[in-house]
Each structure stands twice: as structure tokens, then as C-alpha cells.
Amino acid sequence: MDRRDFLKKTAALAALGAVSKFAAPLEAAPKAVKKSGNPDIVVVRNGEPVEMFERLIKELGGMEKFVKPGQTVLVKPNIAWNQPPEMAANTNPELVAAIITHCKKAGASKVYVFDTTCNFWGDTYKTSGIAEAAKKAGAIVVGGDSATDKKYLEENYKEVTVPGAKVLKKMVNHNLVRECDVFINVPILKVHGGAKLTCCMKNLMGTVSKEYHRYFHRHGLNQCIAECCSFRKPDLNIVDAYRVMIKRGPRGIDNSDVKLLRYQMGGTDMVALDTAGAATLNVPLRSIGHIAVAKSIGLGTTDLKSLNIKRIDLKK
């Protein structure tokens, strides 16, 4: 690294350790000065995934914004581990069968559901009860262990150049990522033991080969996370926060590992709703550097307070 680079990145961790001190839960959080027009970000709490998802989508403008009669869609959870939905390890299955469920009525030909998982794809999405879902709703689920399969990863993933990058110049990802219409990222978050945190970029390191899984973590893992996130960015995420895992992640080890939250959150912007889930998690800013790569390089805000972001009790 450079001593122009250098400085970049110490000054994008200064500017996130400024916004750190707001790290609290994100309902304690000082509250954005209200502003006209669409929200940037939607925040729903103390509902049932599929409820906070209708009251969320209704407040974004409805799926009709984001998906057009006749276009093809993506719909990318974290499906990496074999473990049930109770563990929170994955999206939540009723989530995703409602997004698909919103696709399809708005006219999508084809609802693709995808993820390069960590445990054997088999398993983890039959265990984690997507599979199933996604099918009932009217999804095309396709298998996602690329690395048992040399046929399988020849003829889904594909080679491609992430212009403008310093260390990910080059990857293998999922032809779904680049042929499909509309591109809808579905974490869940998490705490995670070596990115501090998973929420929506660190969700798309699930485009790519296991291959790459491993270069990222070889070659640095933030910025090649940051790098990954600008090849493709998301037309829309929603963030999966029903039950969090807030220890022990990614996979988790027992039910202690987990809290009910009963969050749910949405938008456009990948980096802030990351800002948003850290301070959720009480997860310090400064400690999660694909967050401040990703910042550095354009591809969001971690500034909440610049942002209409519309927080919803359904309790209240």
C-alpha cells in the first residue's frame, strides 16, 4: 500500500469511527431529520419476516418499481450453512418465498434463487428451508456448490474483470449475476468472525466460486469483498433481521448463539444498510473495513443522518 493509499484508507476509518459512537441499537440511534419524497432506507420492527416484508415493500413503492412485466430476476439469500432457520445461520425461507411471491405478481418471467454455499449446497438448502419455499412461491432454485462439481462450474460460472479494482481484478461468479434483469440481495445479518459482520456486501461473496472464496480470504478479505460488491451492484436489498445471530458467527454453535429481533430492513444502498445493521448489532464501525473500502471507493454512505430513512413499529 502506498502512502497516498495509505491515507485514503485511515482517513474513510476516521470518518467511520466519527459515526461509530452511534452504535447503538439502531431503534436508540439519533433519529435522521425527516425529508420529503421515497424513504432511502425502510426500517420495520416487532412483526412476523413475511408481514414487516409487505408493510417494507409497500413503503419502497412496491415491487412494481424495482421489477418490470417480462424481466428475468435474481433473488440471492445466504443459504451457506446447513442449519435451520432457528439458528439464523440463513435468510429466513418465509422472507424469501415473499419476495418471489411480490416478483412474480409484478410480472417477472423467471425468479432464479442461487447461492455458492460453505456446506454442501444439498444439504443446506434443504435444512435451511429455502429450497422448498422458494419452489412453492414459483422460484427456479439452482444448486450452488461449484466446487464438487468441475461440470456443473464450468458451465455456470464464468471469468470476469472488476474494472477500477486493486486487488480483485479478476473472478469467477455465477452467469445468473450478469444475465439476469434484476438483482435482489437477501442477507441475513450476523456477526461473523472474520469480516465482524455480514449484511449485504459481504452477502455477495456467494456470486463467486469457492475458489474465490478462498482468494478472498488469502488476498484481503474487506477490500476484496468491497471490490466484489462493485462488479454488480443490487437493485434492491433486504435485510434479513428477524433472528440475528450475535455470537459465534457465521454458522453458529447452539441456540445461545441467536436473539430474536423481529427487524426487517430495505434499500438501494448496499453501504448504508451495512451501517445500519452494524448499529443494530451494536458492532463497531471502525472494526468492519469492507464498510470503509466500500465507502472510499463510492459505492455508499455510512452518513444515516444525511438519508430518509422511515422506521415502522407494527406494534404502535
Second form
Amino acid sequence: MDRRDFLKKTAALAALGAVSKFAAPLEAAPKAVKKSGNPDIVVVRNGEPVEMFERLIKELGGMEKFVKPGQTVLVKPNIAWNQPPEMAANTNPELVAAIITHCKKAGASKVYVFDTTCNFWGDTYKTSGIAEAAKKAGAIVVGGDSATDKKYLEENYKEVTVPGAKVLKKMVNHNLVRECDVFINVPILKVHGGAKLTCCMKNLMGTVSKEYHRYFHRHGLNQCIAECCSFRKPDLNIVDAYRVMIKRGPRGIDNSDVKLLRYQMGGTDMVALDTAGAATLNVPLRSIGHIAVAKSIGLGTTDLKSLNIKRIDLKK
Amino acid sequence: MKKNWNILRLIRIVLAALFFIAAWGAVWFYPKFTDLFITQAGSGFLAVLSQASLGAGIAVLSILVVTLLLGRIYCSILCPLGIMQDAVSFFPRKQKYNSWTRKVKYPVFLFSIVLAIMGFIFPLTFLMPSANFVQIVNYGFREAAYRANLGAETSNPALISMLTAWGMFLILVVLVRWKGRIYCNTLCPVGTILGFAARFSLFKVRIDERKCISCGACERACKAGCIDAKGKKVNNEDCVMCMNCLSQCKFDALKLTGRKPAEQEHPGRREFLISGAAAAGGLATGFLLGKTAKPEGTVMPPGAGNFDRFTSRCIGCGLCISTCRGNVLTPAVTQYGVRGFMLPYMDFNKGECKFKCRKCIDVCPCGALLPLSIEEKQRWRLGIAQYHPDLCVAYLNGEDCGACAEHCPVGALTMEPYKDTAIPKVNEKLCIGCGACQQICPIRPKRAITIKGVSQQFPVEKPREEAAVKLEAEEDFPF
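What would the structure be for the form predicted in complex with the partner chain, rather than the form predicted alone?
The next block holds the full complex; its first chain is the one shown before.
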């Protein structure tokens, strides 16, 4: 019995016994077919970032399922650009704070937050509101410029080999990615000039030193992104789609590039979440090279129909 | 009764030390503090002349008033280069009266001022004390500390700029060892102007001829070489009010007093002649310089306007460079030709001009950069991006890259479909030449997209707001 069969059968069983019992009135009933323990992907819409996250993590089985007492956690949001939260270039600071709070509640000993930024890190950490929100929530904010600050680079990054990689055989990535017990990826959903879409996988490029970004761009961005993601898969991905950037991404020029969509997605399969993200932003899946590569090297599935997706509309 | 003059000297030393530490710290560690260079008289004069800057006007006026009251006290407590000279004068030598300073200072001053008026301000790059101070600290000490891996940051000056700064410092040390504050009384334009004002100041160091026995104790202690013990007079024009001499007099003949205006010597005929010749020399040099070629394609800092405007106002102090957050401003070596050695230019291989930053405009102490607001600066064209497909990975190898378009803050770069991938296209109406694209381009050693400076900077169009796209997800779950 393969996974798909298993899912189908359990779903059928569940449907038989307990449609009325389990199907909460909030769910978009027609699409919710399968039920087997916790869903693979949870999508919440029409709420504020924090309330959507509370619901989402509850559906995924609670933060306790991912973070055990005493563990160290790395939360990796997108803090790349010197843009305010309204521009949707960086992850929503309230969401980052809520995740940290839940990690702490679950008993995490230390929660770290960092990103390798595109603009000057001192600006982006501040303008994005993430540094302040994360500190308030009790996280350790790690920041620095790996391109010009040699000391920061030496102390925080190390060259590693990427097992099984064809192009990105070696890369320099942040120590926290290797040292933390739990790795939580918190991207924001945006369109992207080069990679076409930035979601879970593109966000992980921010674990690599700035100088090494150049290697990605020179030697095949899509291949490198996928291989970079194979190094350590996040234990949990939370996609912030509260505000999304629908054009001129990933930086954004003015307000017309941003849409208040009020979505949030979560799950463990980053390829599936990226596929869902592409559908959300109307980006054709075949145009996104790194998703195809990731699928081919077995990082996850693009077949959303095979997954147990829980859809929750907080307004209904 | 003998007055205790030492207290005045002590106050002077404490104030000077405080200001010196603040100025050094501002250049080295804390760019936000560089605003304190508004206290600098020389660059302040220039800011008033070039932009009628109110802040600089108030500062310059206050300095003049203080000088008319107390003499060149500015040179001892507010001039960082003056304080630096005092700081390096350990084990000072016995000094002697310099009677000849006027024969040098007026010609030097007139030569550089005539050139400045003709639009060639560059001699002041090497004569203006605040500029020399910033250059020595920033390109000299800080850069050396950076290169020696001592944890200092760098403004990426070329090796030759660092050596020039060290050269300035060593010359200064030699001059101090030779004749104390001789730089201030011969080469420094601020010293010359304030010295002229100090002739009319109310309080002066004076010698009581009835009490003085010409023992020479004060003359030996005077680092400015302005006391003539034999002639029992003080050349107050050269006196920097360090008060070192006052406590030396055992006969109470030396005083800081407002009474009895002493006779001042006026410049003699010979001084007029030399000065006139220097002015004429300046005029001739100016005509020759006018024939030198203007640089092409070198990107000037925002607000520089055009090359003529820029080189007639910027003294190359490099405060903008030490403040530059993008680490993109760098002192020029040959980029501007002979007229622009040490002037700041934008090196986009080192960084980008941060879109939301106008620190260089804020900090410029001499008004060389137009006072653009942040909104104006964000539309201000410094140069224009030029795409070189023969170097680009997208064009050559068909790789998705798009790093340049990704970083463009004005949407002037768009990725246009090309074969299986996309290549950047420059919208010449929108590009401001901030260099974000050149800075991030992964191609080495030559980048596939570079910025060419414009000869005249000007504001470009605002990008049109495009209509927002409707998403299926707004209606219902899209998957």
C-alpha cells in the first residue's frame, strides 16, 4: 500500500464515519476531502497575521509537535529589503513574533532569528520591524553583513559540502542552520524577477553568505536554490501571504505592487507550499525552474491533489 | 599680585581634547556625529558662499564674533587639525619669533582664493584644515587599521589615497617639530582670515613694556612663534591663544587684557607685491587648468550637479566618504583628471548608492552637494545603466539570473523574455544610476551591467503606477 492509497483509504474511512462530526462550519467544505491526522498543508485566510497563525499551528498539531522542551530553534524570516511591512518585501513582523512566542511556550531554550540581507542589514532589520518584534518576543536577533564584515562572516558562517549536489557542491552557510535543533522557515510570498517566485525555497538562499549568492546567480540560480534547500529541510514552513507582492518583486517599487491578500500557509513540504504559493499569485508553475529541480531531486511534491490540505476561512 | 594664568591654559586644553575626541570619533566610529563639522570655519565660509546655508552662516558669524573678542581661540579649541598639531608636539623645542609669516601666508591665500573664484578649488583640498584632518583620520589611520585587520571599517580608498593622507600627517609632524604652528600661520586659509580678524580683537596677549626685561621666556614657549621678546611685542595676527606663554613670565609683564589697543604692524610694500604676484600666478594657472579635459563617465555624488559646479565647491574633505552608508563613495585618484584628485566619486563595484539615504548631502560641510530632499534624491540621475550582453550569464548561457532587476529601486530594469530565459532591459526614462544593479551583478571581473556617469545631473520621471492585477485567491482558495 503506497502513501496515496493509504491517504485515500483513511480519507474514505473518515468521510464515512465522521463528516458531520469533524467538518467544522468554518471549513470550505467542498474541497476538504481527506482527513488523516494532521493535514500536510494548512491554509488560512481572511484573518490578521497572529490570529491566522494561532489557528494554523493548532491545525498542524500545535508547536509542541515541532519544538520539544530545551531545544534551540532557528526562525528564518525574509528580512532582505530596506522596506516597511506595508511594502510586503519582508516577512510580517507580527507573524515572526507570534512564532517565537509559540516556540518559547513549547519550551524552546533559545530562539534565533537571522537573514542574509540584500540591502544593508542594519537598515532592513530595523525598517522591516522584525528585529524589534523578535527581540520583544524573546528571540536572539543575529545580524551582520557577511559581504563586508569579515569578523561576522568568520564567526557565523562555514563552508559545507552539499551531499548529492551537481552544481552547488560546496557553499558557505550560517552556523545556526547546522546547529539549531529545530529549523522554522518563514518566507513571505512574492513574485521574483529572476526566480519568478519567492516562497519557501528562495527564502533559504538567505542562509547562505552574501558572497556565495553570486555563485548561485553565475552557475544556474534554479539548480542552486534547489540544491541549497536539500542541505537541511526546514522542520516547519510558515508562508506569510498577509500582504503579497504581485509585480516588480522581490523589492517592489510602490504601493501598486502590493496586495492585501490575508492568507497564511503552513506545512512541512516546502515544494508543495511553493506550488501552492505559485497558484496563489497566478504564477505558472512551469515557469518556476527551482520547483521543477526540487521535485526532480525528491525534495517534495508538486501534486497538491495528493496531499491533505486543510482550508480555513476565518470569515465564514 | 601675580594672576594664575594657568587655569586659562587648562580650560583651553580640556575643551580642545573634548572636541578632538568627538571629531575623531565622528569620523572613525559614529557617522551620525559628523554633523559637528558644521563648526568648521573654512568649509562654513564656502557653504555660505555656495548655498547661503543658514546653519553654516550662524556658525561662521559666531566664530568671527568670538575671534573679534578673544582672538584666534578657534584655532586652539575648534580646529581639529590645530589640536592634532598640539597633540603631536611632545617634547616641544624652544621656539623663536617668526617675523616672516606674512610674506608666505598672503601669497598662498591669494593664490588659492583666486583659483577658487575661477572655479578650481582643489588647492584647498591640501590646505583646508578640517579637510586635512578628516583625510588623515579616515584614509590614513582608519584605513591603516583596517588593512592591519584591527577591526576598523573601511571607506575603500585606493592605496595612493592612504599614502597621501599619511604624507600629509608626516609633513604636519615635521612642520610642528620645526616651528610649531607654522602651518597655521603660513598655509592655512582659515588661519589667515581669522588672523586678519584677530588684529582687531578686544582681548589680546600683550606685553607691558615697563615690566618686560626681554628675558625671552615667553618667546621660547610660544608655539606660534608670534612673540618678539627683544622688540617687546606680540604679533597677535599669528597668536592662536594657547596661553602657554602667560604663566612663563616671572615679571607679570605678559597679560591677556582688553585694555590699551596695541599698535599692529600693517603689511608692508614687499608683502603687497608678493601677494599681487601670487594672485596673478593663480589667474594664469586658472587659465591653464581651464584647458584641461573634463572626465567622462565618472559618477559624481548626488547633488554635485555638473563637473564645473562640483570642482568649484568640493574641497575633497571626504566627510561624505566617511559617512557613506553604501560604502560607494571613494576618493578619486585619476578618475576626475588633475582637477579632482581626492574628490569623492561613486565606485559601484564596491557598493550601491542606498535608495533611502542622503547622508552625503546632509553632511557636506561646504555646500558642494545641492540640498536635495530624499524624494528629490530618489529621482536624481547620477548616471545611467548600460547593459553588456556579451558578458551576461542570462544572454550567453540562458541561465535565469535577474539579480540586477531584482535590486533596482525605481523599476527601471525589467526582465524581458529572451530565448528560454529573460535578460534585463534598461528604461532610460527611469534609471537614476544608483548602481544597485552593477553592485549585485555576479559577473567578474567586468560586470555585465555598469553605470556611466552623466555630465549634468537632473531629475528623472516618476514611474507610472500600474493597475493592480486581480488574483483568483481573493475570491476563493486557488488550490
